[in-house]
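Consider the single chain below, provided in C-alpha cells and representing the form predicted on its own.
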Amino acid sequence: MLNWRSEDDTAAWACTLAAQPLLANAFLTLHGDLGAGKTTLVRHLLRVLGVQGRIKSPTYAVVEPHEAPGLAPHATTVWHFDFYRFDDPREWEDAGFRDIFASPGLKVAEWPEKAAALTPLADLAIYIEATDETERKVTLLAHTPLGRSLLQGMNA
C-alpha cells in the first residue's frame, strides 16, 4: 500500500510508472470514488509522457485518444477511458472500442467495473482511497504478467 500526502507525491509515482518501458502497451484500471484523484493521476502521468495541451476527462466523450511522445519508441498512443455514463454494451463495439484494445498503446481505465465484461483483464489495478482532503491510499494490484512486471520495476 503506498501514502501519497499530497498532490506532489502522485505526480512522483506517475514519474516513477512512466519510466517504466513495459508501460507503453499496459492497460490500467483506475478505482475509487469521485473526488479521489483518477484524472488527476492520469493528468500527471500524461504531462510525465510528454502530453501537451489541454487534459480533459473523458466523463462525457468515453474516450479522450493523446499522443505521448515519452512512450516512443515502443507506442506513442494514450487512451484514456471514463466509463463513468458507460452503460450500453452496444457503445463498446459502436465506438471501435475492441479494435482499440487489440492495437498498441497505453490503454488507462476510470470506472472499469462499468464495462468490466467487455474489457480485457487489466494488467495493472491502482485503487486509490481519499483519507482526507490531500492524502491518499493507493492499492496496487498485477493481474497479469506484464503488470507484475510494472510493480517490480518500479520497486527495484
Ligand SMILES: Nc1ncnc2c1ncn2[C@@H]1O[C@H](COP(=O)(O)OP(=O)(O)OP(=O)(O)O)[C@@H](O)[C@H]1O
Given for the second form:
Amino acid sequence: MLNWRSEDDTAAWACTLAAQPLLANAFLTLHGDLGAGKTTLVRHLLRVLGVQGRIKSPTYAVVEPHEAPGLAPHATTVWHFDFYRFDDPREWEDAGFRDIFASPGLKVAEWPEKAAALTPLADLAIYIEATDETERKVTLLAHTPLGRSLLQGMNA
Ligand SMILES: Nc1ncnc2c1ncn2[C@@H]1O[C@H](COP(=O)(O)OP(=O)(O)OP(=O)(O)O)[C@@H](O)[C@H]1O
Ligand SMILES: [Mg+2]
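Please could you give me the other form, the form predicted together with the named molecule, since above is the form predicted on its own?
Starting with the chain above, the whole complex follows.
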C-alpha cells in the first residue's frame, strides 16, 4: 500500500514507474472512483515519458495514442484507454483495440471493468482511493510475471 500525500507524490511515483524498462510493453489498469486521480497519474506518466504539448484525454474516442520518446528503444507509443463510455463489444474489433493490445507499446486503461471480458489480464492493477482533497491510498496488484518484475524494479 502506498500513500500519496499530494499530487507531487503522485508525480514522483510516475517517475519511478517510468524508469522501468519493462513498462514499455506493459498493460496497466487504473481503478478507483470518479476523481480518484487515474487521469492525473497517466498525465504525469506521459510527461515523464517525454510527451509534449497539450495532453488530450480519451473520452468519446475511448483511446488516445501518444508518442512517448521515453519508452525508446523498446516501444514508441502509449495507448491511453478510458472505457467509461464503452458499451458496445463490437467496437472492440471495429475500432482495432484487439490489434492495439497485440502490438508493442504501453497500454493504460481507466475503467477497465467496463471492458473486462475483452481486455487481456493486466500486468499491474493500480487501485487509487481518495482519502481527502490531496491524499491518495494506492494498492498495487501484479497479475503476471511482467507485473511482478515491475514491482520488484520499483522497490529496488
Ligand atoms: N495526490 C493526488 N493524486 C492525483 N490527483 C490528485 C491528487 N491530489 C489531488 N488530486 C486531484 O484530484 C483530481 C483527480 O481527477 P482525475 O481526472 O485524475 O480523476 P479520474 O480518476 O481520472 O476520474 P474519472 O473516473 O472521472 O476519469 C484532479 O483534479 C487532481 O488534481
Ligand atoms: Mg479519468
